[in-house]
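Only one chain is given next, in structure tokens, and it is the form predicted on its own.
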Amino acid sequence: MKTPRLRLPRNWLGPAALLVLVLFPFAMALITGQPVTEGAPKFWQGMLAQMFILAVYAMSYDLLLGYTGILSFGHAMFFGTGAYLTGILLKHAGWPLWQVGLAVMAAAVLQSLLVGLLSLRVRGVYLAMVTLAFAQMFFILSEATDFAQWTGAEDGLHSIPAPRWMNPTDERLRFYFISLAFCVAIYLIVRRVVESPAGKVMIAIRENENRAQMIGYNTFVYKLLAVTLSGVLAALSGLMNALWNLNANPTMLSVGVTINALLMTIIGGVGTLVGPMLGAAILQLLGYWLNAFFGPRWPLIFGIVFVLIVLFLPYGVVGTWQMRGASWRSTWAERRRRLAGWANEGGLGRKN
């Protein structure tokens, strides 16, 4: 009698990579034999902290661009206008954290919804210049000296209040667990709605507008849609930024801002979800590496291997595995069938 061989579920691969995040700040106190709350450990949670915090960036824009295929330049005006207004409500008008958290989402709906009601009736190109326009926009505003009291102008926001119970500094270990939670409940939400009927369309305006349209959907509504909830996540990510970092300033608002967006999509793979999250992992951990060996010499180094990346993975590291992952399971299937009909037939009797 064949003993049944354990098979584990096909996404075990999830709450796998969850138990190890959770473990991880115990197993780095165990190994190097430091508190969980000082030296090493407290240094790779805050590493992983602020990896949580852009992956949740890179969500948002592989919202817009992998399942609406909306390609934007100014993706960094929600992720900075979050942490501008998160520091503004916390030092200067003293709210707490759930009233600024409401706050930045609906300022976030606003800025969504002006931008996309003004920018979707252009596609392609057009679209992203208009939306770098806006970006530059509120960079500029960033750094009027007008609101230098508000904004603090060129040096931007700093000594943000962050609540006591939740400080990056004091309290790392709960803010690791904190920005972790964030991150699996925005991946959670954002999978529901890409697998929501209106996920559906938005994959199909991806595919084939024109196609969208004549089978009677009305695409300029759930393109409004996708951009509406972009800007939403990344608001709060860049609320979850200055809350880590305790300041805000005009980088940013920065297109720099956007284009680590953009690279993180691609390095992940467009379109998988997974894959951004995983390329923030990249971008935030052979950034830190890179610069540790090279210094200021690390960009020129990243710009090789982001080269490599896009030649040799080119749907980036999960899309390319998918891919590629499943020709290799359909010939090993269709292998392991020949074989088992070679055997049925005899052909190894024949053989001997």
The other form holds:
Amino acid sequence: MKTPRLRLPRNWLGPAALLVLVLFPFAMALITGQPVTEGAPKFWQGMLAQMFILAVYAMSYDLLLGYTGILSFGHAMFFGTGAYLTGILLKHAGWPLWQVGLAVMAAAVLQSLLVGLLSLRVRGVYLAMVTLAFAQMFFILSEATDFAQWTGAEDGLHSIPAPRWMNPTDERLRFYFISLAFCVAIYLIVRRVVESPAGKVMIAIRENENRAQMIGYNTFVYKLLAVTLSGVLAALSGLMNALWNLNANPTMLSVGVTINALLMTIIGGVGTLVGPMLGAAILQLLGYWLNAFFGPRWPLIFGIVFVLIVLFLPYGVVGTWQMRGASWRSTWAERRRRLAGWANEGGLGRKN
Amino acid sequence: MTDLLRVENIHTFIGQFHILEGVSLSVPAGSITALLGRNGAGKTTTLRSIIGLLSPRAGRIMLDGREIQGRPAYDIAALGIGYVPEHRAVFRDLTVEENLKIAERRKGDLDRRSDLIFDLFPDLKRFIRLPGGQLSGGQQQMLSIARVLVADNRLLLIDEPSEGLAPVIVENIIEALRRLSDHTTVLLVEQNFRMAAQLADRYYILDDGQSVQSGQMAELARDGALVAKYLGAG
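Having seen the form predicted on its own, could you now give me the structure of the form predicted in complex with its partner chain?
Next comes the full complex, this chain leading.
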């Protein structure tokens, strides 16, 4: 009897990565010989927690750029507003975290509807400029001394009182698992969205908006949906970021933070969802290591690395991997077809 | 036959350029009407004006007696006009199935029309899971036509379906369009006069953005001088 070959399921990579990430803190503790709540294990839990938060932020941008084709230069406004609102409501209003979460989402919906309704009337670079203008407006507001008692103006809002049970300093391991669960949950939600009929319309809009309209879709509505969903996710990542840093400052609303989203998406692979998550990890790790080796000049080296990535991986890490995978599969399929044809014709045993 | 579509003296601009300078035509229900003319005569602009991608500055476009000019493209499409643009307009990153599914106006449209579609274009069934961008040129054209068949469209605007295709594929497309005319009304833009002559009942000739001649296709096919004058084909 033929023994069945052990086959991994097609989508084994995701659950395997999740298992590795769940075991990571304990594996680090074993490797370093330090307790899981101290030293290097604790440091790397923090590093990965930041990656998870940035991964959500990058995914939110990918939904906009990668799936709907909307180039925004103002994405940081959602991230920063989420962080500021979290800080203000926790510190000044004393709201419980779940209420803060709902308020952040509601505010993000309103903010993205406002931005979307006004900016989606134009396309391409004009849209990018309008979103940049909005982001600058929020950036200037965050620095304004008129609201200093709430926002801390240029100094930012410090000592945000995160709930004791998820304090990133005292409860690092718990924070690690919460941010991991947050990242996985958002990934599953976004994947569901992009695989839904509405997600397919978003892809159609990215490819050719006129064509999508000719089929009968009011593309404005779908673009507004993408902006709103993306804004809410970015605001939630801002919330988590405020809880991690225990502060919110004007830098979070700056163009640099939007550029980071763009970099993470391009490095990982535009329109791949997993790619921007990987891009977030690459950006975070490269930033850490390059800073350790080159000090304050690290962005210069990072620039060179980024150019090399764009040159050699033009579709990003995951995008290029998928392209090459598809190319290899079609090459092998062609070879198999030829071999089968050759075997059917008699192959080596053919007698003329 | 009553007219399903009437275009009355439309003037369309692209930027500052006055492209259509008074185009009029009518498409009887259940017919195939060919819109003929040389390159740059305004055929594609006429179709884009009808579907709402361009807004005529003057004139009227009526579908079943109802004015539709100036309405957005998605609104006009929802009234039952399917547009197959030139250059095989498939969504390259969506699979064949997704390309068809996205054209549903009501849930289950594709299931209801799948027999007709896959009967007309059996290749699409074979490559149902393949991304649109990986199909050959002919298959992409078939997919592009099949997409407008998914929903219950009353009028199809088909722009240059034979463009850049091998003769054998063109024959397939002709056969498919001929069978389609049993189900719907077609306004066909085609440079390939032989193809148009095989398919259409009536014709309109555009020249420099104006409709200059119209009539029964059978008569045009016999009038070599007229064909040579406006279409450069004999």
